[in-house]
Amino acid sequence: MEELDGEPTVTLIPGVNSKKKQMCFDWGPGEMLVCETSFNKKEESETKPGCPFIYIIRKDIDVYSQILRKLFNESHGIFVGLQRIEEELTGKSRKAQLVRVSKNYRSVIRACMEEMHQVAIAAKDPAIGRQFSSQVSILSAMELIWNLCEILFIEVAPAGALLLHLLDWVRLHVCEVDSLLADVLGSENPSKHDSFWKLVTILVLQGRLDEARQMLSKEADASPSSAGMCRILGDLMRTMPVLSPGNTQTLTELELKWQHWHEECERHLQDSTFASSPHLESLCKIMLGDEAALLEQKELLNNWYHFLVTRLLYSHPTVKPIDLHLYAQSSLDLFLGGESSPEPLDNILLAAFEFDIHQVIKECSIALSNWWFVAHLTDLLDHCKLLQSHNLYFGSNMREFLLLEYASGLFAHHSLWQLGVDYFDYCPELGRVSLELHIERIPLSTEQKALKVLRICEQRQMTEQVRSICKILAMNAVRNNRLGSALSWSIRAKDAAFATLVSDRFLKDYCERGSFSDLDLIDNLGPAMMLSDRLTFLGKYREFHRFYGEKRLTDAASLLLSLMTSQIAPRSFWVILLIDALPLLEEKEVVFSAEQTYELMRCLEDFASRRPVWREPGVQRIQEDVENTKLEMLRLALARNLGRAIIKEGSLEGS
């Protein structure tokens, strides 16, 4: 088992004193409940009042940020699109598509970062403003790391082109120079501006030599004494060999040209061409890649990786990817000078320059507050076939592990859980099991939300979860006395026991009101009525009422008799069925045949013999007297009908 790189961070909970009180906690999928118990560590009998609250400690608080939710939503679409086009990616088009996907991810990060920056500026509360500014810094670092990984691992830029990509990388993330350039050029006399030489130096440090030449031309126009020196330095800037994207020259040709150019710069410096102008001389030393001159500009370079790229530009323009880590480590050491220790961001960038992908992911997992970055970056690198050999000790690969962690965090949010479903879908080993576990914990606060969850489960043939959700919805409907909805959900859940329970409620409701509710549902049960005997009885009993209403008396009589003889009717309902036979027995035309009448008599006597006898006066005794009266009327009606039926059948036989 892998060991921890350091001690885990301690989370302080206000109001809770873990030194004096014993703590109680319970883990959840995305959070933990913590509270004090009535026991203390010394096991003393007396208990003192402690903290009366239960605290919820969340693992991924970033999902509750309104702005970061846009990051999660936008990146979800990019992620799903990448999984779907995976089979279509081949050859050169594959690399171009993957680079495009990477740029899409970065554009989402930048858009989110810019919005966060605007919110930080507009914040009235300084504390909230600092909080948003901190988040901007984190997003900026994420985009910086992603961009470098794109250059090194996805673009896989070769020597020559590699430096061009790194220059763009630095320019994109050190953007203060553009506002400074606008400020200087907007003044009446740019060359006399306080920040003129600072601007020119930054432009040279970033390799923006065309813009630096333009600035030097303004200095030459304003100061005739330095015009010659500005022209010479400007020519050196113009003639510096650079491998442009459309250029066909080889690296060897570039190195030869660059060597001649470098010697010319050295000659001018040795000849003291710029001796009378310290600024121009300093610029010439920078263009020679002089480390001392570069380190003098630490404030303008801001960070060691800017120092690295500038150093490579003017000393090793054809650096190979395999040698990057040597220059990166030495640049970091030179820039820090032993005065401070590397920050987490420094370690991540250094690992990237060393082409240690797994260390990059590991360091980012430790440093960042959520799994969004590492999950999406790892997925993209996995599509680049860079992580195929790395399996984790507990059975899953790194990509799947990080996607599972990220999706679990999304499920802690009341609406983002829907995004998490797709991430689980694209985890072939443990995604299905994880989705089943998490989807069962979603609070079904509204029927609309429950229908969303149900649709997701049905699309994935998650039978047990479908049944569970339908049963929950059926139970909620019963509590709210919505029997039609309850019956519908119990049928959908294929839960015979619950369907029986709801059917009993329908029959009880009928006994109290004398009519059925939700007739459309009961009339259209179809094959679903076979789910349980009680549901079958409910559907058939309603069908009997429909036959009677349509004057299909013979059909109604046959159905009523079959309901009594099939034993599917609840015994408590037999008296109602028998009484329902009275109107049919009293019809002018004979409805029940003699044989059917005998069957009704047998049912009547069977029911009468099993009835409880109430010997004491009371409500039950009164009800019994009423039933006895009805049954006597039924016996008379049956006797009359039997006589009529025998006469009718006899006359038919005689004829």
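Take the two forms, find the largest set of C-alpha atoms that superpose within 1.5 Å, and that set is the rigid core. Positions refer to the first chain, counted from 1. This structure is a prediction, so every number in the text was calculated from the model and none was measured. First, how it differs from the form predicted together with the partner chain.
Relative to the superposed core, Q359 shifts its CA atom by less than 2 Å between these two forms. Fitting the two forms on the rigid core leaves the C-alpha of L368 displaced by under 2 angstroms between these two forms. Relative to the superposed rigid core, the position of the CA of D520 differs between these two forms by 2 Å or more.
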Second form
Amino acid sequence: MEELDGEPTVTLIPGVNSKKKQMCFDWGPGEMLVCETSFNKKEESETKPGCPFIYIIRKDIDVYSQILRKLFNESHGIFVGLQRIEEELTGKSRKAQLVRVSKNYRSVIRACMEEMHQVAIAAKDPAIGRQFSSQVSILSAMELIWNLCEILFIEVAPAGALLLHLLDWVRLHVCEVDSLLADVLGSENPSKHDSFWKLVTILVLQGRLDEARQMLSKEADASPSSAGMCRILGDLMRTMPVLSPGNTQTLTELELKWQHWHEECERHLQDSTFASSPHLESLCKIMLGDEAALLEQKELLNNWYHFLVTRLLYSHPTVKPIDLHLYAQSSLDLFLGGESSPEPLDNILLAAFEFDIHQVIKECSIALSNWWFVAHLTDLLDHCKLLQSHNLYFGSNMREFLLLEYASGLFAHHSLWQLGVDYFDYCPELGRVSLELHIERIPLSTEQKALKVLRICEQRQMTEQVRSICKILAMNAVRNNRLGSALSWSIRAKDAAFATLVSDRFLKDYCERGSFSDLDLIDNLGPAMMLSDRLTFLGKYREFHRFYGEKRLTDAASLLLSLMTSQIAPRSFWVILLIDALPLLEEKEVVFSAEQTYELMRCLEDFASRRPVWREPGVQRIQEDVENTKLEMLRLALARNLGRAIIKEGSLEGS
Amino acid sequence: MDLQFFDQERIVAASSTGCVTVFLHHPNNQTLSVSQQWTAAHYHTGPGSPSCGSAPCTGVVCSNPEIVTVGEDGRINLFRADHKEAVRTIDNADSSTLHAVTFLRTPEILTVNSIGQLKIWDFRKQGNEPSQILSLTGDRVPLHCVDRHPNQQHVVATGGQDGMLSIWDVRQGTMPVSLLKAHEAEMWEVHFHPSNPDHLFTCSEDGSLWHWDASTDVPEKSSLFNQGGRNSTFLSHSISNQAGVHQSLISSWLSTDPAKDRIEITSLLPSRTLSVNSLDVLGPCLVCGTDSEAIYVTRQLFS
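Could I have the structure of this protein in the form predicted together with the partner chain, to go alongside the form predicted alone above?
Every component of the complex follows; first up is the chain already shown.
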């Protein structure tokens, strides 16, 4: 087993005194059951009852968050879309499509963040507000990491363009600049605003030199003494060589131009052009990429990756991707300055700069409480063909493992399980098996939910699961006395055995009450009658009653006979069938022919001979007597009928 | 499991806990409050069911002041607003689950069940027997939804588990007038447009929502929607002829001469989603909800 990456957290179970009693537990799909046992840790016997509750411990509470639900639902749509277009992705457009997918995921995260932010602000209870705010920061960190992964792994920006992307990345995640800008510009005298120089510095740090120039021109207008210096600095800003997206200049050209520009800035600094204005001087130093000057602005930079990007912008704008990690490590060290240690987020970003995807994913898995992020990111990177399929201990590759974990987490939820189904579908090795196990365990509270589950199983040819689910539902229906539902479930599952059970119930009801319940069902069985012999018998028996009711006596008679001779009647029912023959035999007209009467007699003797001998005295004896009487009456009636039939057939009119 | 507006302010909701609730909508602060509740409207009683076993209430239909609900327990309840108890209850109306209900005329309702039967019940009669039963011969496919034509009270559309749309004329025999092969999976809801009854909407487990246009006034039909959906024309199968019915009263749904009338079908949702569970339509607006917890709204149905 691998060593632990971090100390496991301790969760206290309320009501259980873990010092005195032991607890037992059992794992479930996404949860754990814990309860107190009666074993004592010490030898003293405690007769005091302990905690009577069973606790369900759930690690993943995000699944139940109202706002994160949208994240799960939307990302499911994006995931399925990505799997579906996988076959069509070829050539040049592939990268663009994958970047688009990545941007979709990110926009979903941002939308969630926005909404949670609104809720955090509007929350009346400060504790809840804090909870939401921390969720917002987690989401923000997730988006930060994803964005960086997009730039480095999916977009795979080459040197030159890389820096532009990184600049965008940083600008996206520091949002106070825009509000500050609006603030300062909106004031009457922008250059006299308190935060004016702060704003200009931030703009320069972020590489937004055009806007910085605009601000400088305002300062130049306001104080003519520094107009000259502002103009020079503004010129420097304007002439800084930047790789623009559509530009065709090569990297070496850019390097050369940049070198020249750098030297010019250096010269200005040497000449003490900006000596009289400390603000302008520090701006110039920043633009030269002076580390000390940058570190002075730690507060404005706020984090080491901003420092990294600014530093790269002003000292190595043509940085190559493979060199990034050197600068990243040194930036982190310089920024933290030995005062604090790197946080998990910092480690993740460093791992990304080092292009160590596995490390990124591993660290994210540990740091985040939910598999959502790593599952989707890994899947996307897998589509970019970046993950070698190295097998984990459990036989499937990393992408599949993460997707399985995520989907299993979804199945613990009473309605998000439907999303989980699609995730299992796209796990080639263990997906189907996992789905088979999970889908049988979804609690079926309504028929509509059951129908959805069945539809999913049928679409994937999981006949075993269909049968077992239908059997559960049919059994429930029988218990609730809904025999029609039970029958329709057994028809759906083509479960002959259960259909037999239901028919037996109907027949039992008939024996007890003397009439059929649920005639609407039995009368209209249709071709489903063929599902089981017992069901066919039920249908035909009801038909017999109908014939009798409609006075179609010959039809009734031949049907009755065929019921008895065809062996589909259950043994327990024979006596009833025979008794049913009585009224037909007593009719004025001769209904049964001689042939049929012989058949009936044979059946009767067959039945009488095979009747079980009851050994217990008492009630059984009385029943036996009653039955014997009935059989005697039957024999008499049969004999009489035989006589009449023979006469009728023998005489001229009968032939 | 089902919702319907009772009047301008009140909404009746049927729940899977067997409870029927009337909510009152307060437009000034956009909230809902419970105005009335019948908690044990549907329940199971059987030798094996627990004494408090509740049964999901699957369908509700309102016609002020009456509310009719049906459930998995095969029971039909007739409630009146502001009456504490049910005015009339038909126990064991059906041995299987009743999936949906609609009013035919005010004292008559029509229910569909999971053995593929339509039953008409008349509340004026005593007793627990339906006044008429209609069904298909052949496979007993469960029927999940039903809706009555807004103007012609004898025309009813039902949707089944196999995605088949059937149009029935309840005056004429026990067979449907037409069977149209529609969706690939259960059809959850079917609705006639209340003011343009030549238009029908169906939604299904297969994730699609279809608009059926049977209007015959335009000789060359242009498609009404271009929301990126599929657009196809279907010929309807006719399985019984309509001889002897006045032409002027014939609804375009009942006249099923394949050569003359073609129904234009358009899919309204732009891409395949998870199951579309429910829809409603009024005027130019259509609302539907899917299993991916998304609600789609269009306000320009006939633009």
